[in-house]
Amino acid sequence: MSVELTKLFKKGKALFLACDQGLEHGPKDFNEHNIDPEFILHIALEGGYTAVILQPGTAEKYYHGKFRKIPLIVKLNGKTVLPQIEPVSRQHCSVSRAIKMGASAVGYTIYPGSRNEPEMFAEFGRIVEEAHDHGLPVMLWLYPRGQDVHDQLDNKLIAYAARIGLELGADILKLKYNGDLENFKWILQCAGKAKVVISGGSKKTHLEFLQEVHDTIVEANCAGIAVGRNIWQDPRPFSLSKALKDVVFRHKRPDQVAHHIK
């Protein structure tokens, strides 16, 4: 069965809004407004995002009514920051459960370089097989981590991670961008036909954030961005979303979209 990717993209580009940080980071990322998943879903809906990323419990309780107009990507694994162990993130939601929630894709995180890497590889392989049997795309977060990884943003490591994602069968790869644009073009080649979206990462200034998006999407021609904190931690998330859309879909420069956030 062919995998249906078109509903996650607009004009060939992806603009995903992530709201899975509550499990991964805890409540420290939130304030009294964005702690409510409905607030973030409103941003996704009104901001014209091409998909929203949720953990299954959040999706079951909040992905209803008008919010179902936004394609849903359900994360099938996750971890907390509490145990001091070698990085590992195990599956806690099935593909069939995600489909029942209305998922248009499923997601999974692997930490290349972790000594728990083999278990995650095997688990992910089963997920790809089941998801593809249902025509569902699979998005893979690839973050090199572990006691043998000395620099998570090393060019060679990110390129290796991109190739791992392609080899394991992922359709969309979420990778971190380290600011090296020329090497990022090589990373995209390493990913082959798998589509690459960059991680929004921690909070940046508007100019830094939009410039990073412009460089990777317009200059390097990556497939899009999966952003969270840089949008819903901002005091003007709807205005910033307008600026972001102009960069992603209309290939505007940051200075050309600054009027949205002045």
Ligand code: FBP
Second form
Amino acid sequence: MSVELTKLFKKGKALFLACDQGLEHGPKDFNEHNIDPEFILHIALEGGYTAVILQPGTAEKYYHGKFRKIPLIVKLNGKTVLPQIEPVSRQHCSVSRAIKMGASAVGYTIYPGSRNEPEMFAEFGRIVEEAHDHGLPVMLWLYPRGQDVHDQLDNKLIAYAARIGLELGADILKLKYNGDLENFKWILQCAGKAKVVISGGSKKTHLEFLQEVHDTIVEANCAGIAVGRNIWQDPRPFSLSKALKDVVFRHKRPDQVAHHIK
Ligand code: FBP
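Having seen the form predicted alone, the form predicted in complex with the named molecule:
Starting with the chain above, the whole complex follows.
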């Protein structure tokens, strides 16, 4: 069965809004407004995001009614910051459960370089096979981490992560951008036909954030961004989303979209 990717993209670009930080980081990322997943789903819907990323429990309880217009990516694994162990994130949700929720794609995180890498590779292989049997794309977060990884933002490591994602069968790779645009172009070549989206990271200034988006999506022509905190931690998430869309879909420069957030 062929994998149906078009639903997740608009004009060939992905604008994904991630809301899985509660599990990954704890509620410290949230305030009294964005602690409510509906607040974030409203931003995804009104802000024109091309998909929303949720953990299964959140999807089952909140992905209903008008929110079902937004394509859903269900994360099948996740971990907390609580155990002081070598990084590992194990599957806690099946592909079939994600399909029942209305998922258009499934997501999984691998920590390349972790001593637990082999377990995650094996689990991911089974997920790719099952998801692709149903025509569902698979998005892979690739964050090099572990006691043998000294700098997770090292150029060679990010390029290696991109190649791992391609060779393991992921359709969309989520990678961190380290600010080195020339090397990022090489990373995209390493990813081959797998589509690369960059992660948002912790909150930056509007200019820093939009410049990063412009460099990676407009200059280097990567496939998009999966962002969370930079949008829903912002006091004006809807205005910032307008500016972001102008950069991603209309190839505007940050100074040309500044009027949205003045
Ligand atoms: P942000 O834009 O808020 O960084 O979200 C992107 C994301 O990949 C989330 O999907 C995930 O919860 C989080 O970052 C993981 O971040 P990290 O493991 O680097 O703390």
